[in-house]
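Next up is one chain by itself, shown in structure tokens, the form predicted on its own.
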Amino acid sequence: MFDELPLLPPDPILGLLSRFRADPREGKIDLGVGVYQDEEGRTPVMRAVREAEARLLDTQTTKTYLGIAGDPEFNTRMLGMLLGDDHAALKDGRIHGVQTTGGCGALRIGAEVIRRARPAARVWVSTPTWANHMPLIGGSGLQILEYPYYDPSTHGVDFGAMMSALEKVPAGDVVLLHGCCHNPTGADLTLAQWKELTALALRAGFTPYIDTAYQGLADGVDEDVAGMRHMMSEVPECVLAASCSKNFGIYRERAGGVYFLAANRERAEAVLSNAMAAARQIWSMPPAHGAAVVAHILGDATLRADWLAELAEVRGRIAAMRELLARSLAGNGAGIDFGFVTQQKGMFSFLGITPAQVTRLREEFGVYMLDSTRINVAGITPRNIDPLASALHAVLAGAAA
């Protein structure tokens, strides 16, 4: 049976992590894997998560299955966090969804429902986008197309080119958008641009498919989704995939959700039934622990306040490392102004150096980043900034020579 299966190359991110772990050098630096790290290089368990877990352990009475849609308190409280408790779509019963196995599960169930609703629909993704968007969504059988997004010359969003391309997207197609903290570039849409994009969606008739995995890591829990909330208050239909991995720090617990905005309550209930059928075919019942932790934090005023406070600390550390990196690279031999790093949002940035420089950083200096030059800014610490900056200065000076 298996004789004809080829050996596939490793995932680019996980493969890089394997190479990093196998590197015996003491001073190696990991800027590749997309998890938050504190100043000691650890990915900590958040205080509110520890407390919620302790309470759940004391009160838990069963390990029986959740329903197919998952924990109802989780879904309700997640929608409140994502959209705000007073969002019109919630009051009108126009949005329903299911708990999923992380953001990946949310993206896949979203794609499965889109395929059931309109098999010929094509999904347009930004250039670039998160590498796993392609297999997660395309694996459902939907065709993937691309629209321009990032301008390497300005290190920001090429909004004019983006809008020109999306003007041509036909009604019935789907446009994938990053809710905030664009992965991999860190270049985000402004609220004004979200409003223009919303008007275009209404005019052209395409369906937005929003992936939000980093709410709270840019400017604030509410600020980061202001554009998304505006769009979802205006369009008749939308798909929203959400992850709790980063903002709650519960990566391995695989907690997320996918939520469907429909034109009316009846359509929303029909979409929910199809989402549940798709989930039943893939994993049947979602895992309970991570979702229960999130629901407990969001439902308890004291825990929620502590979570928001620690999330602000995380956000502040990322912003501080952006400033530190930009300052440390000033005056480099290639004459590149890295001030753009401070304007980007979330954990990721594109450095925009050459593939040869990326290779040299890895092989000569033990600095690991993706070939695309995406770096995880949270991998920078006051302890490793000097060797990191020294390595970057060296390869940039070599390029200038």
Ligand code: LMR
Given for the second form:
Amino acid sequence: MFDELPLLPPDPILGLLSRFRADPREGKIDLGVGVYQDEEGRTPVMRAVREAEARLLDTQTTKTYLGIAGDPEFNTRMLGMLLGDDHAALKDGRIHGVQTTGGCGALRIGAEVIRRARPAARVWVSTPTWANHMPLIGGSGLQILEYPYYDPSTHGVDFGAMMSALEKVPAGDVVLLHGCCHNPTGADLTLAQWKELTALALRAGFTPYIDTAYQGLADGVDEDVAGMRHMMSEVPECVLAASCSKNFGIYRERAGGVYFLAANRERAEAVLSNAMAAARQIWSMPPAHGAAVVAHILGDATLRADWLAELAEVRGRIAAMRELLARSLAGNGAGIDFGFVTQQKGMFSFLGITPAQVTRLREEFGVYMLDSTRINVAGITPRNIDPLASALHAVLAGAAA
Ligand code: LMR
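Moving on from the form predicted on its own, kindly provide the form predicted together with (2S)-2-hydroxybutanedioic acid as a structure.
Following is the full complex, with the preceding chain placed first.
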């Protein structure tokens, strides 16, 4: 049976993590997978998460099945966090969804429901986009096409090219957007651009499919999703896939959710029934623990405040590392001004160096980043900045065009 199966290459992100872990060098630096690290290079369990886990363990009385849609409190509180409690879509009862196995599960169930609703719909993704978007969404059978997004010459969004391309997307197709902290570039849309894009979605008739995995890691839990909230208050239909991995730091617990905005209550119920049927076919129901922790934190004023405070520390540290990196790379031999790193949002930036430089950094200096030159800024610490900057200066030396 397995004779014809080819040996596949490792995953571009998680494969790099395995290589990093297998590297025996003491001073190796991980700027690969999107996982937060503190000043000491550790990925801590957040204070509120630790406290919620202790309470849950103490009070848990059963391990019986959750429903297919997961924990109803989790879904309600997630929607409150994502949209704001007084969002019109919530008041109108037009949005429902299911708890999922992290953001990946959310994206896959989202795609499965889109395929059930409109098998011929094509999904347009930004160039570039997160490496796993294609397999996750394409794996459901939907065709994927790309629209221009990042301009390497400005290190920002090429909004003109993006809008011109999306003008031509036919009604009934789907456009995948990053809610905030674009992965892999860190280049985000402004609120004004979200508003223009919303008007275009209404005019063109495509359905937005928003992936939000980094809410709270740029400017604040509400600030980061202002554009997405605006769009979802205007468009008749939308799919929203959310992850709790990064903003709650519960990566391995696999907590997330996918929520479907429909034209009215009755349609929203029908979509939910299809999301539940899709989930039942894939994993039956999601794991309980991570989502229970999130639901507990969001439902407890003290824990929520502490979580928000720690999240503010996290984004403050990332912003400080952006400044430090840009300063440390001043005067490099390639003459690149890395000031753009301070303008980008969330965990990631594209360094824009050459593939040969990426390889040399990894092999000679033990500095790991994705081949695309995406770095996880949260992997930079006051301890590793000097060796990191020396390695970057070394590979950039004499590289000026
Ligand atoms: C990343 O982009 O590094 C993270 O979202 C982890 C992953 O699953 O790829």
